[in-house]
Structure formats: structure tokens, C-alpha cells
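Coming up is one lone chain in C-alpha cells, specifically the form predicted on its own.
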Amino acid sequence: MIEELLVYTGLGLIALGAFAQLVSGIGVNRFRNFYLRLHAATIGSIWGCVYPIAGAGLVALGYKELGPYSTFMAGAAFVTSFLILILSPAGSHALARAAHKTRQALVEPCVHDALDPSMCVRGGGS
């Protein structure tokens, strides 16, 4: 009962993080400027692979036939989709980070930008 449990919520989560990196690739197409498209990009890759590892990890504690190696297996998952989990946003804060500063791509439509206010392209345009 709890093995058809655990896979069956394993597999409820790789289908979200299916769901996650669809709309990640929407959004990565259809967001105008380098900041939101790198933000849709962190959302599949945080949501897109923590979702679906974890359940990859649940999927083998529940899959008794992986006999004394679905704990192996699932242990693994779980410290990687913590890694990628922990270590993706800061990937994206210092890509983010290094275009501001390079001043490669203008915040645009902006609001406010405290960092620089010459970067700021108010009222969005292309």
C-alpha cells in the first residue's frame, strides 16, 4: 500500500515538473526583455528539475524490484534536487547580476531601478 503510494506521488510530480518546464519554455519565448526570460528560465530549471528528481526518488522507494538499491537511488535524487534547488538561483542571481553590471541588457519595461537609473528604460518599447 505505501510502496503504490509513494509511486504513485512520484509520478504525480515529475508530471508537475513536466507542467513546470512547459511553462518555462513559454515563458523563456514569449517574455520581452533578458530579466524575465531569465527568470521563466530559473522556473524550469528549479521547478522543472527539483519536481521531477524528487519523484524519481520517491518512484524508486517505492519500486521494490530495485531491491537493496532503490534507497541508494533515492537518496541520491533527493541531494541532487536539494543542490539544484539551493545552487539554481544563485546561478541566475550572478547571471543577472553580471548583465546589469556589464550593462548587456537594459531593464525594460522598468519601473524603478536602484542600482543604476540610467539603465532604466521606462515605458518598455520593442
Contents of the next structure:
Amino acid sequence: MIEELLVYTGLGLIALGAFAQLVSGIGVNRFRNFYLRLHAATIGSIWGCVYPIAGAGLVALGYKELGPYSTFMAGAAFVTSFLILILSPAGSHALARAAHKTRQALVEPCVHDALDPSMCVRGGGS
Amino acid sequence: MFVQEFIAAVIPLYLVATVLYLYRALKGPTIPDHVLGVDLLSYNLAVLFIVLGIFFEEPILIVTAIPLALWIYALDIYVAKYLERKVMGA
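Switching conditions: you have the form predicted on its own, so give me the form predicted together with the partner chain.
Below is the entire complex, every chain and molecule, led by the chain shown above.
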């Protein structure tokens, strides 16, 4: 009973992760400047990476075919998802800060940029 | 249970996302775009390692995902620091 519940929850999280990765892939290709693409990318790294890895850990807890290593696999999956949950926003923020400070990526359809108004390229529509 | 059939049905979605990320990683007009594409490809690879570890019932595949997650963070920090201060290293 409890094993089936764990497996179904985990499979649901894996399917949610696949959907989120697809949305993130479309968003990364459709958005118009680097900072908007970063928004799509963090969807892909939290919804598309942390949740399916935690779901895989839940599946491994309830999936008897894995044998004696199933708890090892579940623990490693939870540790990995926690590491990505901490490290992925830190990395994205460092990258965005470096890109903005060194003027690598302009803010292309811009409304207001309080950090550096000279990087704000107005126009270009919404 | 139907775990393997379900995962076999879900994995093509991840592969489509891989192709989309690869397009952005190769095309990306600026350097941070390339790095962002490589970043997303590596996260996708980490998820695929773990999901395939369940699919093939091979628990050893999961060991590869933890250093991969740490290296993605290291790549971000290295590139950000190189762009800001023009020095390599942590």
C-alpha cells in the first residue's frame, strides 16, 4: 500500500519534471533577451530538475526490483535534489550579475533599469 | 508495476527538451547565453542519469549525478568570475 503510494507520487513528479523541461526549452528559445531567458532556465532547473530527482528518490523507496540498493539510491537522489535546490539559484544569480556588470547582454525590450540606465534599450515592442 | 513503461513514455519529452537546449547553447548570441545553454543541458543530463538508473535498475548510475551537479555550479562561478575580474580560478 505505502509502496504503491510512493511509486505513484514519484512517477507523477517525474512526469511534472518532463513537462516543465519542455516549457523551459520552449521559453529559452522564444524569449528575447538574456535576462528573460534566465527566467525560463530557472523553471527548467527547479521544476524540471529538483522535483523529478526527488520523485525518482520516492520511486526508488517503493520499487522492490532495485534490490538492496534501493535505499542507497533514494538517499543519493534526495541529496542531489537538495544540492541542486541550493546551488542552481546561486549560479544563475552569479551569471546574471556578471552579465549585467560587464555589459555582455543588453536589456533589449526595456521599461526601466535602475542599476544602469545606459543599458536600457527602449522600444522593440513587448 | 508499470514503472518502466511509464518512464519509457516520459523520456522522449526530456530528449525534446535536450534538443531545444542544445539549439540555444550553440546559437546563443552572447557568452552568458552559451553558458546558460550548457547549464541547462547538464541539469537535463543529471535528471536523465537518475531516471535511467531507475529504468535499467542500475543504482550505480546515480553516483554520477552528484559530481555533475557540483560541476555545473563550478562552471557558473568560474565563468562569472572570469567575466567580472578577468581571472581564472575560484
